[in-house]
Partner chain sequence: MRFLARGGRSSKDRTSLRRHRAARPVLLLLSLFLVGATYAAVSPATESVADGAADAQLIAQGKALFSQNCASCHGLGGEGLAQQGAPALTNVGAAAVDFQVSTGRMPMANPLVQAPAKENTFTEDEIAALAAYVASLGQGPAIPTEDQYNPAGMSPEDVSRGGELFRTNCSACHNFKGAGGALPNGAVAPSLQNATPKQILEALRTGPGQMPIFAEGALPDENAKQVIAYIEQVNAVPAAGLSLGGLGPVAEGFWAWVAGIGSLVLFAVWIASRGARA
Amino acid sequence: MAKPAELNPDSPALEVKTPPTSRETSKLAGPVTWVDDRIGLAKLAGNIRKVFPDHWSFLLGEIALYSFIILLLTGVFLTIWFKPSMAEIEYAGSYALLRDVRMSEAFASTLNISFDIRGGLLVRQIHHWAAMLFVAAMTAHMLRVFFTGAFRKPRELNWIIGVGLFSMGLVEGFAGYSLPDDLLSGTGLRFVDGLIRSIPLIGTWAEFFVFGGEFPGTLIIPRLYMVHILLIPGLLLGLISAHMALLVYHKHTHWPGPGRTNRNIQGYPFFPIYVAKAGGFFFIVFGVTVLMGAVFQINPVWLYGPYNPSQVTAGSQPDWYMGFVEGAIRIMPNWEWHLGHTTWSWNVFLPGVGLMGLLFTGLALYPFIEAWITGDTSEHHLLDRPRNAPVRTGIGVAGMACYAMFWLAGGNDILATQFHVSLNAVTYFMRVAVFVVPVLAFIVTKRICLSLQRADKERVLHGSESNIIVRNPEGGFSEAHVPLSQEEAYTLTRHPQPKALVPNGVKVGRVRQTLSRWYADGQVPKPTAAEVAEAEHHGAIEGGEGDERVLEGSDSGDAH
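The form predicted alone, please: structure of the chain above, on its own.
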């Protein structure tokens, strides 16, 4: 039998053909393959099906992101017309009340944008409202993350990035607020000059470095302009990108419920559902911001006039997010040291620089402090209901109350004039309130959380009230309770409860033990399976099919 001829691939007479691939059948195969070989396009495309949970509280972060986009878009328009110069000129624009008044080119260009550039005033106001919304949305987003425990492992780094975004947002807002060089913003700039000069030993040198000489100098507006349009936006873009990248890497947190664990995510895919919803929400935010800019006047600089160091606007107030610093300085006692030829102005440094440093340092370190107190080193992808973490919730509300007291103190003169009370009385009251009100807020908040825990336990054991009152033949009144569904009962009993640390062979200091017991104190124990079974049996015997509960104090005198 003859052997088949051996095929030689190197033979010129032999042509080896490979079957056509799907890439060759597409005209886009070449460019797509080229990009995929270099940046891993296929892997990036795989993320379009990533799942995101659907809950209204997650939209707070999106509002901050969309506000930042609006700021970038409107900022480009304003950059074209604004002149960051402190050179003095005589105003010759269309606003007659300030014509021939000497002012800086920065203020004159702001008036020009407001009155002579088509749509300029609208864009200015949209930009200012978007800045307000940006900081407010970041604040609300961070509060949501804090109260739900979304900062815990493995998201501590993302929390720190969020704190950095928040602090830079305040600096960015102040820089933009100061650029018009009007009398109100100049007063705020003078306030910051005082903060810088209060820094012990190096304050005067730092002031000369920032302002290029004595206040106000001729360089601060151009420097703030570069900070506002280049430095801080670049840092914000970088941090936002890192924040979003870590969000994708760690997966999104979600609320507890049936089928939801620390190992899965329930929600909608990024494309097309989430993209469509996010796009629609962006235009809603944009539309509301445009409406606010068109209807609500903000920062009418022509009413304040150009900045003059010898003048101060009556009743001047900073933007809301910086009001707490001014309030702290207004109510601080006059504490100063005079050492040799130096003056140490603790009455400005401590409530100004010290308070902001304490705020941001405390926020950044809190995830690690809580983990140290509780000894919790596990990963968390399920969120806490605020009531199930009463101490953390109390701390958060106490911080909000303290901020509110400082913020109110920043308007002590307005409060005194509007309510016809003594300015000194308001100041003395606020000095006490900033310490007393947060403590009261913590105590009340913790008690409310524990009461809500008891209410949840009662619902699991005895069902929900039906609001149907029935009178029996003996004259007693009862209310039919509707048993909870398994899904709702599971959700109400899913949360972990912190326990006080026990040494157990590991050295635990006395301070840590005390803080651990304080953190876990008062927790309402979750109902056990035996308690649920007993409650169901007792309810069936007492109320029959309707599971009726006899109300305490009814005519029959029976009590459940």
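Heads up, when I say rigid core I mean the largest set of C-alphas that superpose within 1.5 Å between the two forms. Numbering follows the first chain given and starts at 1. Everything quoted here is computed from the prediction, not taken from an experiment. Compared with the form predicted together with its partner chain:
In this overlay on the rigid core, R454 has a C-alpha that sits less than 2 Å away from its partner position between the two forms.
In the core-superposed comparison between the two forms, T417 has its Cα shifted by at least 2 Å. With the core held fixed, I69 shows a CA shift below 2 Å between the two forms.
Moving on from the form predicted alone, please list the structure of the form predicted together with its partner chain.
One chain, no partners, no other molecules: that is all that follows.
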């Protein structure tokens, strides 16, 4: 039999064969002992007083997790009645406006859930809103992790798991969107058929294998159903478990602040504070989703009608998270090669398959690229304020701007009508904007970050503005400054600043050197200890000499 891989001589479990009879016996001792005797509960449960830091932005991932749980619960309810079949029947249910219309059993059973099962429509709407929130919260969470540098060592693998969750969330959402077999979802599938076909060399084969022959066939809905309720939820569950396990193992990152270091974590205990806070937040997310299901109509498939390959509706758009692909497809120039007896459909393949590939590959590789540029190999548990990593923040905003341009292009028809410009002009504009706007966004963001760094430095060296205008004996006016607390001064000065790599015994390639100089370029140097001492002397920071809160009249910045 296998030996335990690791024998820790300090482990109390090895020394203590029976639970000690404690001085004050807890009322829970009985049941806890019973379970522990059988499955080693105390070892399994670990430290239930584990520390979690408090910050609103740390709850974005929780929204995604809870939406997923809501999706599982409501999804089970929907599967009880949904029939994943493309067999055609004549509708005979209670929604009169589709009486006798030919439709697939999938669509008919969706109508049945909506009109003949009490609460069915509510659950459908909760399910759909939870799906929108799931992807939205994952996006927001990912942006938070990116801009605060929480993806750095040792969390790169968890970042990659997150990218996997995000990409699978998109596929899961799309599969669910397709299941009701209504006019919008069928139009979406038609689009996917075109997308698959466009893959060079193997496109037609992939199409025939996915659809079981020609579009639409009779197999795609049952297959997507399997993908939607078994394959991807299973993978999501596994990856979410790994994501959470790694979170527990690494412990959560925390914001810099007095007493907070890379070696500790400050916050509240899991039990009881976070059981109540996280548990309570689950009910809040659930409650908000149910209220959205009650108050906002979503995906009214009975108005769209059943899928019919010769019908289409104005405003045929995918759910929001596929909008960027839609936009890329719309603004792509119509490049197609006709070589010999073959067709290379770049106008569909590049913006569709190519762009998604680029996005997910770029996201997955970013932590490694940044670490390579900065040569940083240490562990990070303290977050970066976005301003203190200006290039990373600039890259992030540029990425968001690029995504936003593609996303807006997905609504180029709406933009054209709203702003009374030609659709053609909007399209040409967007073709340029997806390249130019990210560059501008990068430059502007970096400048803003550097200005904020300068403002931080000013604040440390001159104190904060008091909103009190002081007139000096010469008749000049100046604003009195309030000294900063030592806590705040520490928080504003403790961050490391990116430095360019210098070949120091180790060989550094030229590309890497250039990139690392670019990454470190333009930083506003932090105040030095000497400058701070000088500022303390003037009373800009509490501590040092003057503990009193004195108003410091600063006539000009240069005086200090």
